[in-house]
Amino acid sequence: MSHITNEEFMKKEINVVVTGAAGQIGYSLIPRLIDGNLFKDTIVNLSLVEIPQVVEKLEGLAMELDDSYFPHLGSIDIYDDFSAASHNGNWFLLVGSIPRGIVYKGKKIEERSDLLKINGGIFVDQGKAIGSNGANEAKVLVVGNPANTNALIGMNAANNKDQTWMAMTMLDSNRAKSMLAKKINCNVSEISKMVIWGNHSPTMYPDFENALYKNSSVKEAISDLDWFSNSFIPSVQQRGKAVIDARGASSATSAAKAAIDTIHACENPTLSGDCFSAAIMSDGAYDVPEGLICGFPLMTLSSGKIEIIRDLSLSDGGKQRLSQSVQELIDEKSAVQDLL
């Protein structure tokens, strides 16, 4: 077995910028960035960003990270100014946003239209900073909702074709895999090729048609087609709301795990016959209009480039569900046209 020397180990570094770092997702996410399992043989430098009102809480998080003995941890820098934090970032995890379910200025935020108005402007400034200050070929994962349209706003503002912008649909994919595994009574690792088409919203289409169980169609293991339409699809679509109803707050641990899974999928070549799910800029694939951040089946090449897998097929019902979600993306884009 070959061993990397300390000198060699220290030469490989990556800079990761996390917004909303003092929140519940950040608390679950950040230790996993530096535990050595995600970025192997790499020192991870953290730039943690919060709004001025709560930025001091990051001092306590930094203490905990220091106290946890992470050999892969490099520097920890704390900011309340995203532009300052964005310099030389290789990965940007844009977690910070006003979530559903909280009271903001005396109103409980539940509608996507409210989220668009409140959060959209944040991503203009963040996009400009990433485009100007981020590393060439930086990757950006938008977690804060409405994630697809926030990513569209940020990418447009960044205006840097060498950088890759994505909105997270891995949480929906993980939820779908879990539900399929429970129905089949198998381990969740035996479910693969789970695609989330469209928007990260209740219109998304969790694609059971192309999903695999032990390299065979899940439809061979689950013969009840009514279950897919009447239970599986609506349960995946509404899972976020169900979590809010149950715990009184948005998903945190599962969202953090999904972000880690997305980074892992982007940092490692995709296994033959599999794919991963995230929303990226459409180039017309699957008849999705260009200029939308849409959920697709993706693969990471050995070069590190992320591409849309183009040879999947959908039933007429699947195409209709995708079309409905795409129309929502078109409507959301129209609603934020002044930010584009």
Ligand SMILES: NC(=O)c1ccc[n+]([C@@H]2O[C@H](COP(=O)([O-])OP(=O)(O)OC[C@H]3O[C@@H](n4cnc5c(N)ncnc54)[C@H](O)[C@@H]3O)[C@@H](O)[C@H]2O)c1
Contents of the next structure:
Amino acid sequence: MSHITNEEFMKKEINVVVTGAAGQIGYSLIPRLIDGNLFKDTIVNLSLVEIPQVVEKLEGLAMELDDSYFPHLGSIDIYDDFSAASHNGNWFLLVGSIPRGIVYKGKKIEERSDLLKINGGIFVDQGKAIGSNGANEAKVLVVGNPANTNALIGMNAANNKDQTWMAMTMLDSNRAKSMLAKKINCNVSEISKMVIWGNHSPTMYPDFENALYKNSSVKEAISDLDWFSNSFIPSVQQRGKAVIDARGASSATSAAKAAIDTIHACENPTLSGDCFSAAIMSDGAYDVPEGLICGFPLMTLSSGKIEIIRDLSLSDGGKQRLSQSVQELIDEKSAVQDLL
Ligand SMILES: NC(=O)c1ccc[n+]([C@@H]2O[C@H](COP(=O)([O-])OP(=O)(O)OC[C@H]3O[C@@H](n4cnc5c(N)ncnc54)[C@H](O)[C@@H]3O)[C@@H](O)[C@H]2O)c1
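What would the structure be for the form predicted together with the named molecule, rather than the form predicted on its own?
To see the whole picture, the full complex is given below, headed by that same chain.
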């Protein structure tokens, strides 16, 4: 199932592993991985993973990808066994997870703590496989919720310092940019340096203090400080629920675009003065306890290394919001302590 490689045209090859590939995010995400815009001049080999009950659906997706004329598409392999899929993966997009509200092993999963435990168990196995079988400098983006704690569990199980684990907060950052752009009445591309601090949950802190509109503070363009506290912050925090209420299903195309944007941000050096948002392991920056997977301002260096930007400042109010979200991460960590 592979296209002929024109060596003049396609200089590189990359292996991308996607879990939850038959889900709604997967359907929107996977074509974008192979359209040549994200991984330029690169053949993309896909390893698509699903649970055994669903894996057959992936044959249909593979047929559609073949039928879509993607010159950058390499091989498509389908798995119901993550460990087998994980060999030599350069990027792991861990989208699959058990959602709240479904019946799992005879029990309806309502509590976040149950969700943490069930998904946590899955991420132990996936982490071990990535640590042993993934490429040396593999990057892992956890999308499946609760994303930060799933990533924490996976990263601990992987125990491989050369690999980078992240949880996705780009969707929150994109939502925040859109809300600011609407308020200012400008294009979204004119908003930059949009940081999502903390947990990918309603406690996250979308940081308007450091955000820029055309290189000056958005606070100069939007002087209404009440709007930030009473409208902007809660709207970003609750946007996922608002989409579920309106659509009857959780965000999918925007989540897929955010995953693509995160990969793009990691594969290309960050422009000076800007940053991107993802949750990554804390090394104590901004007084966040070491080892937690926390949303930070990040930059990609020209070497490809991803680093926390350390020189942003937060107001006391901002610090308090970050510390509330960090407390939630600490509580989630305690709930899964036996998996770490
Ligand atoms: N971080 C974010 O910003 C963000 C945004 C939107 C959604 N999400 C989360 O992304 C996840 C996926 O969302 P969706 O809308 O695609 O859900 P979905 O239910 O449509 O698809 C999830 C898929 O994952 C599969 N799956 C479950 N466990 C798996 C496992 N162990 N291995 C492989 N596949 C597995 C399921 O069979 C299903 O096909 C959910 O957890 C959702 O909450 C995160």
